[in-house]
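Okay, so here's just one chain, in structure tokens, the form predicted alone.
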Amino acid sequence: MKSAITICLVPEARQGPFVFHPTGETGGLAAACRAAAELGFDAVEIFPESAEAFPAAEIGRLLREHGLGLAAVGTGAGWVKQKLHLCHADAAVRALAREFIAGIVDVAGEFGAPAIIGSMQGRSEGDVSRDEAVGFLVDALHELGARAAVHGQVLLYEPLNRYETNLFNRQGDAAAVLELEGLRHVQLLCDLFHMNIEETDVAATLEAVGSRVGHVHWADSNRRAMGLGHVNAGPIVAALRTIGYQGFLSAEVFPLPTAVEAARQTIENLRGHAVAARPPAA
């Protein structure tokens, strides 16, 4: 298994669980990509604005600079500035969402890295029964997985606790509908701290969606760093290796009590219990 810390790009998320923030005070994306590997990160996933605003040409100079990979590419960005949802009343509104999230896959594919689906999913509200909404889900899914696909990669989908979607909270009922609806380049983004709302044993859950596991944010019960909460990760880290998970263990945590601070109790707790130790940068 491999590291990973997230690296915010949008200004009107900075409240969110994102360890570095371009106005934080690590001092944006080259201080925040530096911190990592000072650190001995594997990687970073990166929430950028949109596919225009991605950086793709520093981003690429600073992975090779400090020998990280991408793990993962947000797409959130649209529901946070744009109020963009897959499952919206209205189809133009819809469509717009896929187009952004389309972008996103292919800004992601050329570094090879998947993009993911987690905000963006929306929930079934107002006209919009849940079997619609689930219905609106789904084709995007096809759609979007099969575009991922095209890059060697595939769309990961998140599902989130019963506040934020009505759609699908559970690990295990998500990775039923992905295995009925035959989304064969859609796999599963299994957050802890999702999962400790949401899942009766999270080790089990892990356990019983098997292969469906495509990445993993590393989260504790609080939303913090792990090892500052409640959740036991040695369970959860033995269920991983049970079912041969060997993808990213990814910090979305909040910057607590600084990013610094955060980054540095997330690698030691990897390295406590999941990955290799990678020599830090020079």
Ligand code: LER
The other form holds:
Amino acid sequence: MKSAITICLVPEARQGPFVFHPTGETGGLAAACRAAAELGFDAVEIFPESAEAFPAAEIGRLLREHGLGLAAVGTGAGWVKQKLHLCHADAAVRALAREFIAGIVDVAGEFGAPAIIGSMQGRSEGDVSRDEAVGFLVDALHELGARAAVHGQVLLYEPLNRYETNLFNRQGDAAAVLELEGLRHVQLLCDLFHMNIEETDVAATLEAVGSRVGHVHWADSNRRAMGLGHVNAGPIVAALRTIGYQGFLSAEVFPLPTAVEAARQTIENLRGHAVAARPPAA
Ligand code: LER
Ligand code: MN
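Given the form predicted alone, corresponding form predicted together with this ligand:
Below is the entire complex, every chain and molecule, led by the chain shown above.
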């Protein structure tokens, strides 16, 4: 397994669960990549404003300079900034949401990274029934999964807790739909913060969904860095080893008490579980 840490490039998401933000002590891409590399992370996960605003040249240069990988790219700014989502009652808004995500699938794909559908899944509300909303989501996952496959990538679908969506809150329910719908190019993003709210047994769920696990958001119960809440990470790491998971454990957590402290806590926690072997820079 490999370690990753989140970098948000969206000023409107400054309250969000990302370690590095555009401003602050390690503000901006360059300082965040330097801090991530110095602490020994393998990769960064980026939350950009849009595909058009994705600073590809700068990211490429910084990743090469610091020997970092790109773990994944988030699409949630389409919701945060533009209020787009895949289950909107207005077909034109749904189309814009797909277009927004498709652009990020392409820029991420150029870097050999997957895009994430989290907040952009939306929810069933108003005149859109849950069945109809799930239909919209499944159609979008077919289209965008096929687009990811062109880049040799998967598309990451993230079940969220009940306060953020009423589509899929539990990994097993989402896995069943991926199976039923033959969504071969879509894998699950297992965010331990959401799972801690919704699952009966996080480790058993990871074992049950097995090869569908495509990415993990490594967060404690209170969405702080792992070790700062009440999750027992040992059985979770053991479950991931049992299913042969080789992907990223990516810290999508609040920058508490500071960004650097959250990052340091994360990498020390991962090293404690014998994940993330890369040594810190001298
Ligand atoms: C995104 O990865 C996520 O977990 C959602 O809760 C949106 O913040
Ligand atoms: Mn997440």
